[in-house]
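Here you get one chain, nothing else, as structure tokens; it is the form predicted on its own.
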Amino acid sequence: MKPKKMFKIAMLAFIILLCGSINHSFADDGYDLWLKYNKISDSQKLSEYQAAISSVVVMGDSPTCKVIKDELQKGLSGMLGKDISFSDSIEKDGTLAIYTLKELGDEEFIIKNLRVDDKDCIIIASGKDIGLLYGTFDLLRMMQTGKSLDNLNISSKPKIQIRVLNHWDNRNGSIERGYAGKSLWKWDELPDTVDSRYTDYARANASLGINGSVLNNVNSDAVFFTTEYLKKIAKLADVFRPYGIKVYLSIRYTLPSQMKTENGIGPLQTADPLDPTVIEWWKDKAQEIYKYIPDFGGFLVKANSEGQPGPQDYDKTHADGANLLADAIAPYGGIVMYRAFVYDPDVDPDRAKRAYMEFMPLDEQFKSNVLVQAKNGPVDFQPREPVQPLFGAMVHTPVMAELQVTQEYLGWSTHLVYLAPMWKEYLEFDTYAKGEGSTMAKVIDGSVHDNKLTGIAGVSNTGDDRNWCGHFFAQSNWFAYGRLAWDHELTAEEIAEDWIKMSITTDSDAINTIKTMMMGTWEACINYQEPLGLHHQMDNSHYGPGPQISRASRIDWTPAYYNKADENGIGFDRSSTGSDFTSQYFSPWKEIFDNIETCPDKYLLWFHHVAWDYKMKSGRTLWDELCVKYYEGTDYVEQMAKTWESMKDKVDPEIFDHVTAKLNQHVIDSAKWRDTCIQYFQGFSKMPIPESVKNN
């Protein structure tokens, strides 16, 4: 062969090899989340969309309208495979017209097919620009998920007003309960250098209807309230504003005794909420905050909890503490989100009762711009808890739900656990606060008690990892939280399907396979960690199993405190013969939970100490049932790994390899949970693992 020809062949081989390498290196790294806007692969659907939208009219020139234009340019050109023209008037069929309509609410939008000036159009209308942005994202999502653009007659508005992400981020860049790298906020660079990732974060949240961001840890640092940091925070607020996102700050209650205001007030000798000098200090600080951030959302407060200072340090109530702050920011339209995650510095006989005991007597004492923010369950974001009894019980004070998007107790960003089924179980729980139909969802959206102010919070799982969430599938939980915060009537299945289509694939077989896999992950996690109502069985890292741990600085931080395993049985007696936690619920739950025979299996060991040989509804003994559940959990994870392996040729190779590595560790971890717990509890039960379970 001639040298020249050999050179050409070698170069061709090199190019092919290089291209193969480039394709894999620049595969989907997860950065674009659910906003990929890949070209529509279905030719019939592509033709339909190209005919439906050939030009765009955005009537307005605000910063938000510019965002709308940019998003449509990116989304439509990407999905349709061609440039989209923008004009100032409706000139032809196939025009997408976007404009404000004062009859609609600020965030409410409509999407309709209409004849305008004898032209076939799709219109998006809202009372304000931010509603137009939400409508724009909704239309783009419809196209990403293959929905028809014929006969459109959509009307949508959020069921909950305040929809925030809580970032437990610290000044040094670390994140408490963060499993996806360091904080997004680069405080050392702000305000002079503004990372483009802030805009991408805002886009992602706006696409879901999230309208607020609490920037710092609930275990707050005073530095965030200095003038230097308020200027940094103001720069973030400038980036977020066109996307409808307000910034909020977590406060440390003793700020007045730690620092001066801009006008030189402080440090004071006290932070007593009824002291006139403290009242003046907070008014002065509020004035300074709003000078830099005119649309500042307000404060999140963790007080008298886990060592944090609060009004009780001065013999004042939580209402006194909240109202001090509420009065300071009320003139500017700010709100206070006051967390109900409290328990005594001294050990409570049953800390699950504490929030109800402390906040119920204060129900009529909070100012109108205060929300009590309660975790979904009464202890601490466990894989499964019964609903926090405060929901529905507080009549005059709005109670907002705090959900944890980051998986503190559910395998961090290593285990694949889709959380929408969990949140739906809570949201659909009927509190019976005003009789049947008083679901938790209707409590937090204000329907049950006619609350005028409503809210929901999600503890964020974002970090500076390239894919934002550490585990690619953890993106689905950010997505699901935002979708449910906007509309809690959506099902976990339809949210999962949308996310898969927007993030992974539009192949129908793959969609169904992955969706089915996702839907069982939460129950599997419960089974291999804490089945039948067990809870708080993790080690000190909150990751691995630790049922044997019985010593800590607080007894109620130990798994043994909650499992109460002994030779007679297992479980925490919260019935009327125990701690009487059951009395905090409305009937009929009070009676159902109180009776071991009627208590649902999934809550059994939460409410009762049960004998090892107790006969379950399945006909098995409690011990055998525990073993069955532990093995069902690990069996599911093992099968999930096999299911994912079958997706190798249907998903992006980088996503596939990333998830495969996570699942391999997930299989190992779930088996460790199962074996550690069974072995420990077997030391008390003295019963063998059923052969049918081991050999299955």
Ligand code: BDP
Given for the second form:
Amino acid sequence: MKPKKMFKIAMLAFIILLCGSINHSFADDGYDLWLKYNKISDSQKLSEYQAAISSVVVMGDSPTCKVIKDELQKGLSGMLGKDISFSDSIEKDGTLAIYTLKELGDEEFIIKNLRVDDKDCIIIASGKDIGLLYGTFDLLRMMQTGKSLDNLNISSKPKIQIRVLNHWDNRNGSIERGYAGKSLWKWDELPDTVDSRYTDYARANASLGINGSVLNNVNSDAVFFTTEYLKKIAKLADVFRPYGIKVYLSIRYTLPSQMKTENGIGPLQTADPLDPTVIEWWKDKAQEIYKYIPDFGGFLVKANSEGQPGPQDYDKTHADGANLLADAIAPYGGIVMYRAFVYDPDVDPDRAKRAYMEFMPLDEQFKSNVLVQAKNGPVDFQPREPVQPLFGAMVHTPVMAELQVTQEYLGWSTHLVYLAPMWKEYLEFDTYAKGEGSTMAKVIDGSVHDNKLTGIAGVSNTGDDRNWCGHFFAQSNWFAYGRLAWDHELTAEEIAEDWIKMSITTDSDAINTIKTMMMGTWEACINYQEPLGLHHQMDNSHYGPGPQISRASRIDWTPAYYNKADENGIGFDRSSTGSDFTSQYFSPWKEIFDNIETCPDKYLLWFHHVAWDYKMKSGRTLWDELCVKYYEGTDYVEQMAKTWESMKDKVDPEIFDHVTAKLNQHVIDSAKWRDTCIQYFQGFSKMPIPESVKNN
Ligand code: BDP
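Any chance you could show the form predicted together with the named molecule after that form predicted on its own?
Below is the whole assembly, all chains and molecules, this chain first.
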């Protein structure tokens, strides 16, 4: 080969290599979530941080302290671009000192600048090691998001005690309503092989303050309660423990009649909660569970709902059902999260009313280690619902909120929908249970009714996809859920901003553009799917539109049951002249929702059957308003795709391409929702789509 040609080939190879390495160094597959710890790009900030922290002292050698050291090693060396020295005592200025202080609560922490032994230090202190880990993550987050480390005077503790993720994961690795691959739990490999991803999962959760995982689907499988599986679960619990995460299991009510305990009790003829042999069975099973997992968190229960067995099969109440389990695990400090997701058609023709009607009469009957877990809305995780009226109404029983992080009804892992604004709307809703200021958040955190036990659950959106959540932006929902579970007073904007800085970019223009884009996504999704209080209009997959569906094995599974569209109008009359669901609310909501004139537009068709030519507050007819909303939703998505395109040079190329592909589909899907729904409802309204809307 001629030298010139050889040189050319060598140059080409070099260029290819260079390009490869450039791409590689930027390519972000999303695995590291918000814990990337990239080197601080702002040189002034960098030197400020380098001066503030050059040495670390972690007092303690528990497994959690070891986690703290590892995290600091990773985080500080990554962000500061240099090795950090760890020592046993404070020897110089710029020491980060981490130690327990028994005056503080277990999870509570403080972060302060302090002069210790004549040295300038940053201290993180907490009552227990787990609080030190939370404080550590908080400090790292401050650095990731560019906050000053001067004049620190942070004091933080969670407002809610139990902050769990609910995994609807099945034994075979599938996930009910999971859109990010298969289950993270590899049951066939456990307990011998322990995937390193379990640690990464625990780390991510601990970084947010999540302190529990319900490992299996609420539609539970008895297999998880066999000794073989308890040993597998114990292994997961061992991995999670240093991160402060307890494991919980969803039970199946008929377990006593399905299997033997380790001591040979069962299978029994019955699972009746008041039967002495059943009581004995659960006590024995509890003993076995705690033998393998001494800090087991407790049970989640879906009973007498959607075909699941429950105490009512034995003519016993939900309280009887919950108390049986509560008594069995109380000696070990376990709790029962008993779901209020019940909608027996015999209770009332209106599905929205049923949970309240079943649970309210039981309010004083639950044992002290039981929480009732209710979804945020009275129907089922719809893009928008009014608040489930049980919040605030139950006084003696703590009601914990179940939020859905996985986007079952909000476009799966294809649509970009940031859910924090939705959760904030629920949390800030004033129930008026004890007069003004009785927000749902304050009901959940126990301050309205002085509940001793408090909790919040998020139905997880994680799976074994490399980026955990399917859609890169869906990571922001996991992040937001955890942050709000710790502190429901944070705003959706603040959380979005932190997430963007930690996950995408620290460029201030790009942060603002992406944040603004995220903030409108939820309202857009409502608009192109179910505007003005419409709900449950999806097809059987829960992804696409299905307003025309009027037949199913249950009438309350059909969109037609909810939209009630006819030539007179559209919407479900839940006012006092209709199903009277409005009376489940406290005043003034009861009256506000009841009156079509005062009912907020966003809930209008939830509470009222409204004539097509009804004059809305905007001055438009209902029909025109409906069309306007559908188009507003799709316009937003189209605009979002353009906005994202403008971010091309500002974000990682792999993330950019991934999100672009998702947005392309999002645009198509949102138009399908709009067109299918408008066309179907037009068959009743017989009114034209306003020109102004179409031409926009
Ligand atoms: C519904 C889901 C179903 C769940 C159920 C539940 O479609 O898969 O099992 O909720 O929460 O939204 O129990």
